[in-house]
Each structure stands twice: as C-alpha cells, then as structure tokens.
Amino acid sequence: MTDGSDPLLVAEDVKKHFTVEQGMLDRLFSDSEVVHAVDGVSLEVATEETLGVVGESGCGKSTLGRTLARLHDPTEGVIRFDGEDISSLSGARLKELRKDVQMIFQDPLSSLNPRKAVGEIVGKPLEVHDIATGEEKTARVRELFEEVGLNPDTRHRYPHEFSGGQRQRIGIARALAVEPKLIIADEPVSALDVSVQAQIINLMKRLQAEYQLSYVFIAHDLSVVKHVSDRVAVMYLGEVVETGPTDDIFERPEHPYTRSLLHAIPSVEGETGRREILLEGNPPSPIDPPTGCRFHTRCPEYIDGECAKVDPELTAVDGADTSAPAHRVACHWLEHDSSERAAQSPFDRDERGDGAVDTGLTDD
C-alpha cells in the first residue's frame, strides 16, 4: 500500500478445488477427480486500488473473484476482509459481509432477474440490508439511475429492454446501492462493444473515486487492465505466477507467461522488425496439473531438469521493495544469471536490454 495502511482485503494461499460428478460405476471402481481452479493464491488489494487480474480462459481467475466474494467457501487458506477473518462466515455475518463486498457480472443480462422491472432490481438490496424502503428507496434509486447515467423514469422497464452497456450499467447501480467498499468486477466489459467498453470504464473510475472504492478487476484484455489497474496479478492454471504495478508489469514483464501474452497484442504502429511469440497448445487441464512450474509444459524459455520439478515461489525481482506490492514473479529464472537467460530467451534481445515490451498500447 502507498500509504502504509493495511490492505482491506488479503487472501493467503487460497485454494478451492471441485470435485467432478462421476456416474455409479466411476465412484465405484475409481477415485473422485478434483478441479484445481484455484491452488494456492496469496494477495492484497489496498483502499481506493484497483487490483487487475488477468490470465487466459480457465485459468481460475473467475473462480477466484467469487472466492474472494464468497459466492464460494475456499477450499483451503484465509481471506481477510478490513482485518477479520471472512473464510467461513456465514448466516447474518455473511449477509452484513455483502454490504460491504459486491459483485459485478460479465453478462448483466444473465445476471438480472428478467421477471423483474429493472428498478425494483436496484432497489431490492436497499431492502434486503434494511437500508431504505417506500419512498426513500423510490428516491435512491432514482439517484442510483443517475449515478451511472440512465435516465431514471425508465426504471419500470425489464432487463431485456435495455441495450449490453445500459444492463451493464443496472449492474453497477445494483452493487453501488448498499455503498459497499469492495467490488470485484468480473469480466465486466469483455461482452461489450468498444466504444461502449470505454464508456463503462470511465463510470466505474469515476465512481471509484466518488465513492472511495477498491477494486478487483478480473479481465483477460491486457489493454483494458493496463488502463484501469494499479496492481496486476497473471494468473496461470490456477497460480499467480507474476504480480507488481501495472507499469512494472507491461515495461519489465519477467515471467515467460507473461511475456508471451504481451507479445501476443497486436501493434497498432506496424513494427516491422518485433515478433510475436505465441503460445503453443491449450493450458493442461486443472484435473491434473503438471509437475514443477505449471506453465512448463508451453514455456519458450523452458530449462531443462528444473522447471519440471520445483514449482517455484513468488519472490520479489532484483532491486524490488520486499513489501507486499513489490515486483514478485514465480520463475526459475530468477536463480540464474541474466545474461544466460538472454542467450536462451526466443524474446527480442532489444527488448531484453530493459526489460520492456511494446505492447502497442497508449494511454490516450
């Protein structure tokens, strides 16, 4: 944390695991299969920070977002929210939890109750939470229609009425009701247009910093997380296997996951001379990970006779603050010499001059 106050959240190696239905004869002759859709993941999220996580589909990072909401009961690990243990509440505790931790949906539309006028949609968690109700709540929502810029006299329509960015929207102002502290947005403009995609994201700043809220937001658009995070987390196969500032993590990207997905952005300026390393194959599936470092299967700077073997720990990167949001990277590269890494690296040798990849991004 910038100001040296404690995180608001914290999760410490967090794992949760499903077990897959099996028919008669599988659970008879074979043991139970479990998904390891997230398996050990340690991090902090401070107040009024965004933190981005961002790894390809079926990396766990969904999971995750609902772990951390407690949508879902963590397998394994703590989760501390404003300092109390959260892992296992439930009952009225768990309920006095959601006022404070909210949820935004990838599918507004699948996520509203289509039954339902979309204002008495916004309006119900006034209810449930004994916040407002009649008229006062009238009068919220109302308001809450004009915080993320709808037109409060539609709010007697149904969800299917409105167009992706307006339902969108609804989802915003049903999390923004009861003022929570924390919302972890999952995927929140990925099924979006672009232009609308860049509307949504200036509302949610914008409330962020009305609102003094903390985010976690969970996305596999590099470009949308690099504009909208303090903090990025890279999730691999359920692990995070880099974490640092934003800046750190598109200018100076030390993981080869990483790497990859950054050089797999298309260059808006044309370089002719950059190359794309791609990843080769599909991520191994999270039933049964590999040994050793979970990305060596696909890795371009594979070493031999030691990433298959040891999974290695998050530690911070040379001339890192040891603190929690230092510069951290889960890779065996970290024990050797630069220079031989560089020698084997299919990675630009310019770019490993300073660590940076174009991504092709501007801030505009």
Contents of the next structure:
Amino acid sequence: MTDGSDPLLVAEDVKKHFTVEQGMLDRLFSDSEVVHAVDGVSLEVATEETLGVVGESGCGKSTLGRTLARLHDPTEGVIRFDGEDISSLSGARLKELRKDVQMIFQDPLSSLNPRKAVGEIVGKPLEVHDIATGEEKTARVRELFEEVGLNPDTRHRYPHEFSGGQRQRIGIARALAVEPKLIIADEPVSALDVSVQAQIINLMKRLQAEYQLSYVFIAHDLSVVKHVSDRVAVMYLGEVVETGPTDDIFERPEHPYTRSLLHAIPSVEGETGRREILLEGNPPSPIDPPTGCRFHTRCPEYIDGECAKVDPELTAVDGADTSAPAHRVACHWLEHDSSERAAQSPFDRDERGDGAVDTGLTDD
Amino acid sequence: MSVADRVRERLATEEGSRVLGIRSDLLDRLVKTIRLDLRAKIGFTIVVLFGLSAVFAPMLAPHDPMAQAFGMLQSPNPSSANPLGTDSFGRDLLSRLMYGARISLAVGLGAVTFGALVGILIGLFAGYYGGWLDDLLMRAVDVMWAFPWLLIAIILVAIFGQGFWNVMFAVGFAYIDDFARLARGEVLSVREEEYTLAAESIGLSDTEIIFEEVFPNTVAPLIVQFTVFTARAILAESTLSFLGLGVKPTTPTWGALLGQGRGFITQAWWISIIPGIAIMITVLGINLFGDALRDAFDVKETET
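Could you present the same protein in the form predicted together with the partner chain, rather than the form predicted on its own shown above?
To see the whole picture, the full complex is given below, headed by that same chain.
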C-alpha cells in the first residue's frame, strides 16, 4: 500500500518516561524513580496503511499510542505528522491536530462518559471543532451512527444500555466524527468476544477504505494483528525489536522475542517440526531496564559477552526489500552466521548478564 | 423504537434541553423518583414545607415573634392562639419557630453551599492536575482540618463580628476541607477512566474536561455529603446561637430558642424540646431528599 510518498506519521527515537508518583517528602528529599515506558521508538505509518504494534502487557505499546496521539508529551524524540513536527504542539495548534489524529480505546465502557447520552458523546467533537451545530449536528450524528452500524434512534440512551460491541462502535463513531486521517486504536478489540471482534475489525477495515484512514493498531493478539496490519512493529520493554511487512514478520521472524511470540499462537493444525520456544520469567521492570539488549535476561538464544553489554540497533535483514519500510531487527544474531545460531545453546538465565559468568561486564 | 425512546426523544433534544442548567431528562428522573419512592416523597415534603413556612413566615406566623404577653408566660396549652405554647416572656413559640427557620435554614444551606463551592473547586483542580498544585492545595486543606470547626467559627465570629453573613461563612469555612478531600478522591478515580483521555483526544481543554467530564461523575457522593452537612450546619448554627455567638442574641433561631429554653427545662420542657424536634425533622427531610437527588442523577441506576 505504500506508494513511496512521504509517510503520514513519522516517529523518530520517541521516548516517554514517567516519574513514579511519590509523596511530597520523597519528592523533596530523594531522587525520583523513572519508568522508561517508551524508550527510543522510531516508526512510520503511510497513508491508508495499518501498522500493527504488538507486545506483552506493560511493554509500553499503549503509552506509545497515546504519545503518538499527543495525549502524552514525548520526553524526547520527534513525531512528525503530515510533515509537521507535532512533538511539542500545544494550545490551539494541538487542538487542530486533534482533527487529524483520533483514538479508539481499549475498554469501550470506560472510554464513554457514563453520564452522557451516546449521541451527545458522538456529537461532542463536532461541537468542539465547530464542525456542526444544532440541526446539522443532529443529522451528522445520525449519519455517523448509521455509518458504524448503530440505530440512530438509540442515540439518547446512555452507554451502559449498550453491549460491548455496540459501545466500541460508539467509540469508533466518536473518533470518526472529525474525519481524521489517522486513528490510533489502542487494543480496540481485546475486551470483546471473538465473534464481535471480527465485526469490529471488519467495520474498521471498511471505514479505512471509505475514509482513506491510516491506523496504528495496538494489540497483544497476534492473529488479530496479522489480519489487519500491512506492517507490524514488535515491542519489548519500551523498544521496537523487530519491524517489517506483516508477511515477513510472520513468515520469517528474526528476533528471538518475535519467534517466541509467534510460537505462542495456538495452532489449529497442530503443526509439527517447530522448535518449542517457551519464554521464562516476567519482563524486567521498566524502572531499571537491563543493560545491552533488553531481552537478554529472557532470550532463548543469548550470546554470552554481547547481548548483556551492547544494545543492538535496528538493522535491515539481509535480502529484505530495500524499498523504504524494510524488515528490520534489533538482534546481535544478525551479525552472526545462521549456522552458528542454530548450533548455539545459551547459558542458564541465572548466570547471565552483569552477574557471575562474564567478567568486566558490570559497569555500574 | 420503544416507548422509553419516544419519551426520551420528546424530552431531550440533541443538545439536551436544560432547565436551570439541569438536563431535562434528569429533572424528569427526579420527578419520577419523588413520585415513586416513599422516602423521597417524605423528604421532599418536609423540605418544601419547612422551606415555604420559612419564606412566608411574616404572612403565616400567628403572632409577632417578639411580642411579649405577660399573661401567657410559659403557657403549654395548645390553644388556637398559641398552638405550641409560649416561652418565658409569653412569646408565641410557633411564630418564633417559623421566623427561626428563616435564619437556621438560610445559614445552614448558605454555609454548606459556600463550603461546597470552594471545597469542590479545590478538590477538582488538586485531583485533576496532581503534582505540586495538589500538594499545595491539599496541605492547606490539612491545616484547616487540624482545627476543630467550633474553634474556627468562634475565631471568625470574634474577628468579623456577629451577623447573618459572618455566621454563615464561619460555619461554611469548616466544610471546605471535607468537600475538598471528598471531591479530590473522586476525581482521582475518575481521572483513571479512559473517557477523560477520550475527551482530551477530541480536543476539549482541561477546564472543559474538569467541568463536563470529571465533575458530573463525582457528583453522587458530593450530593450525599451536601445534605448530611446541611443538617450539620443547621446544628452548627444552633450551637453558635446557643453559645451566644449566633446571628444576633435577640433574633429567634432554632439554636437560640433551644438555648433560651434550657434554663426552664424542668418547668417548661416544650420551649427547648420543640425547636429540637424541628431541627431533627428538618435534618431527616434533607437527608431523604438528598438520597432521592442522588438516585435521580445516577443514570446508571436501572430504569423504574
């Protein structure tokens, strides 16, 4: 779908750090702890393209989405939308941006104000941006309701009177009201039944074609992401570890983390011959992320002496399509021979990193 | 289209027609609650009855509340002339009670309104913005909280003197911290809901989010607090009047009546007991009415 023109959204080395909430005395007398929720993410989204962002809970994908939508101010880095640097917009210009970038939220109930009739919720963006008022607004709201497959006569009801799928449709109608160019969907179907998921995804796909929308589709469900995305970015602990066209990622995953994620998809066919990759342990704390490659503490293909020391850069995979958004991976194995990779057996997890085995690795 | 929808279609236009700034469908719910719920009905009746008798006291009262009748000292007999008897100066107790309601209810409602306005504003902003603003506002509130309300009220009345407005502010001042703390707590939980983020993402400003999205969702416990505190403020005004720090020693207020009757409780119990009963009934009525308000404004409650 990429036609070689400038991408709609470009993020360069975007970081979002949060200071852990502390009491007043802690704040005065001690150093604050910082959560590295998003730590240097670069990505781009072309017009009418869907970029899937996947990763475990807590990997910073929601924070990334909110930062891209400028609901958070990025701590560092540049976000460009339509060629314009939006990373530090505020006031009226930020409000202008809201017309082009909208969000769909994960929890369709929590994202709708329980004390407002849903018609009011959907009509609010029209009012805020002076797009339509009075009769015109009513007409537009009815239109939006029909567009997302809801009965316009239900618009005086309150959110709790709808089912999960209907609520998500309301959320989509609200996002659609300003006719944005980019919609950031933060796990839009995770809270829904599988049958309803399909309906919502199909709705989103139809709207994409109809309104020439671009999506950043955040999810932890890989089968959903595979279905909707043109390209995928895999996140681990605040960083993108692998990105590329959906087919490349799903057919030829390079990063050990991506591989383990893909293996976690339950398969109906009961495929044989796959090497079982089970990840052990939990993701490390983003307050104090591991040195080197962030995945080294859990990596099934850990290279002693490299992974814990040097943070690998996102590098294009050999043989990947050289035209712009290529398949790129942040892993030290790219510098090694593939036969070597197949033969390797890593250290136990307890012996890794700054600890016992290797000398001279501890730098702080 | 169901019947309920058609009713709503009629009641609420897209903008949601408003009566006195309250959405008409909410008003409709309130009327329905009062009609269907016995407790709400009782509360509403008491509030309206006492409110009206206070407002129209000059027209309704059978006697001048200050007129002394030395032939009728401490008369308990429920005659047509003095249905509730007279006090130690022969003044008609019913008339004094009705005039007293004017001061007691006005001070009670006024004080809590003042405390709620200031306190809720503090709580909303402290909770929404957090950080240093939160610290600044809430520590100031903590300081207020550290003093007993009576002490603050006595100090304020001592500094600014007696009088209706001074007593009202003195009583209301003590409620700022409670409203601030409750509002802030509610805001903190509402702040976590995604609809505040959604509001931000459609382009609402912080102030719009605070008053349109956050505040309406914090209002239920605040209404309850408001009614409980109105009752308490009436008692507080009574306490101040009882201590002689009220509006004016000679003005009849419920507290003052109660205080004046204290000395004669063995000879003429009704002088102090009857204002006490009036206070109790009012407090009960306001609480019941407050519950009805809360139910009516909670749209999540199942339809009746």
